[in-house]
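The chain below stands alone, shown as structure tokens; this is the form predicted alone.
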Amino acid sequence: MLDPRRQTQLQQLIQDLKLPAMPSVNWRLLDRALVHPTAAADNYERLEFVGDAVVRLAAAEFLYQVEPAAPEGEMAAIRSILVSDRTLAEIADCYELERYLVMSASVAASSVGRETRLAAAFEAMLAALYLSAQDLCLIRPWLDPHWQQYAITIRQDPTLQNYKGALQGLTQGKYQSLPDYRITEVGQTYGDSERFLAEVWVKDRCWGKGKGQSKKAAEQAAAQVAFQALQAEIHGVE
């Protein structure tokens, strides 16, 4: 049995998700899903592994149903944003998930890596709900409305927020050249949102710089700046 205070806390989370406090919820799994590795050996890491697959399945089902005319490539591009750490952490914040996360005092006091740990706990929570019901019935009713809003925003962006792909297409078409990304590690702390600095060069000119907690994130940030700068340059010339 869980500590009564923890049980009450987890029941409140289920209510926040507007789910009934169903007997099918495995409370022990849900509890484990919200334990950071710094707090106990029995933590969310294994559930996060399952949750990574669950969230992709849920997103795939969602897009297949709400975007019946979208080609596979477009759905894949939208899904990559829906299941990104940034999106999952933002949704987690809507439910104040950090309030339920058990972690060491040092981690709780630091903003470094917050997005990563929130996304990891969120994926683990999805795994706990999926394993409880053996399907997505405890997940999609409350998660789909969030994804619906993100999908609308993404579809309004002609690049589908894939600035690296958009930039490559632009430079190949206009300059017969590929972007050159140059990465510098400017921080040494895992999870630091500005750990890597990326510069993107096209035809011996730096068109954009960006920072991110991963090389990929930094490249995307730099690509966005470069894409917008090049678009302005091309339209100015034309």
Given for the second form:
Protein chains: 2
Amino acid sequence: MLDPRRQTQLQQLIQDLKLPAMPSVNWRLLDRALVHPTAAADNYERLEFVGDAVVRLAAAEFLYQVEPAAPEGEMAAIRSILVSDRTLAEIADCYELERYLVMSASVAASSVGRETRLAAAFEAMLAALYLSAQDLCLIRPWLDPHWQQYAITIRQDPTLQNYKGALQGLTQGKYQSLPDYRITEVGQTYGDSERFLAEVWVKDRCWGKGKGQSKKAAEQAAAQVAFQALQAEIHGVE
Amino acid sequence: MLDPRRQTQLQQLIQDLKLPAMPSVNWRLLDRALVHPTAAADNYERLEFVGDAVVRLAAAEFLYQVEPAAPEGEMAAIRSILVSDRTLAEIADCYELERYLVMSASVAASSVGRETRLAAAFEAMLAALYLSAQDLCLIRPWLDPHWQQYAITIRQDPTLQNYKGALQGLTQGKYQSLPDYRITEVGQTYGDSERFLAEVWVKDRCWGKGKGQSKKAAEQAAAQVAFQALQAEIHGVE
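Return one more block: the form predicted together with a further copy of the same chain, after the form predicted alone shown previously.
Let us now look at the entire complex, which starts with that chain.
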């Protein structure tokens, strides 16, 4: 049994998530999910390991359903934003998750690493909810609407689609190496959409080129070409 | 409706998995999961994207349950083997999955990339089964016993625990860089358990040292120290 004050606190959190299915929540797991390693040996670390996989699956299934025409590369690019520490910490902040997190005084007083620990606790909380229900029914009803908002923003600004992140995930997984970007300034005019030229090199081969009005935009454009070429290489005639 | 011959074929596969819950299988999805990109535009690629997350979650939950005392670093090290292309292709071979995979004649005739495409189709099949049931009930009953065997083997040979893989995943995720191993031969005797000394450098700092009778064993020992130190850095006082 949890301390009654903690129990009341965690019930408040579940209410804030607007979850009707309160009896099915494993409170002991939810409690542990919100304990930082500096506060106790029995903390969120093992649950975070499971939660990292829960959030990836929730995002994959979400994108599979809401983006029925998107190729997997596009879904991977969007997902890398949806499951990033920054996004997860932002969603955690919507529910003031930090108020529920038990941690040492020195950690609580420090803003360094705040995003990381908030994202970690959030993932651990997702694991606790997943393990409570054995499916995503306690997660997707409140998480999907947040992601829907992010997905709209990402669609409106294609440079946010983060092909660089998706390409990096691919090259690390398949070749244990990072993509190398080489930038040339080909135009001098500020705002010129072809001002910068980026090349992406992976394993001594240029896999894509792209242009943009900023270095970042050119890199993203090149990463998109390279990502698709590498995907084709991996899944194609091989 | 599927072609009756394909339907019969896929029913055989489900029987081979010894799944009792056949009516709940979405046959259309299972069919698509076993179509290589060279055979049709409607192929396994989008399902593989979901399946990659399904297999990570299944492995995370499996390890969380069967290794109740293992810290998350140890679980991550074991999981990197359980979800590797090699392991997934080996399990796929137990069910002769290649027989069900629709692909172009040129791909079918080539052994190059066989492991990759078999693992991809296997992941897509897991996605089809997950999406059919909305949980892991069509997956874990037959997949867990395979992983149990792998976990026993990994436990018997600690160098298989693959701390190098786990460390790489950590440094790529957090620092977008790869660990750098520096090896010194400190002893001359073959079989000497301290013959090689390995250092792991991440971001201009040595995070761990280890010794072993082979370069690989020394690297694994150093990676384990570095992995735990980096974990503490990320989750600790920050």
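Rigid core: the largest C-alpha set superposing within 1.5 Å between the two forms. The structure presented is a predicted model; accordingly, all values stated were derived computationally and were not measured. Residue numbers count along the first chain shown, from 1.
- Residue 9 shows a C-alpha shift below 2 Å between these two forms [criterion: core-superposed Cα displacement of 2 Å].
- Comparing the forms between these two forms on their rigid core, the Cα displacement of residue 200 reaches 2 Å or more.
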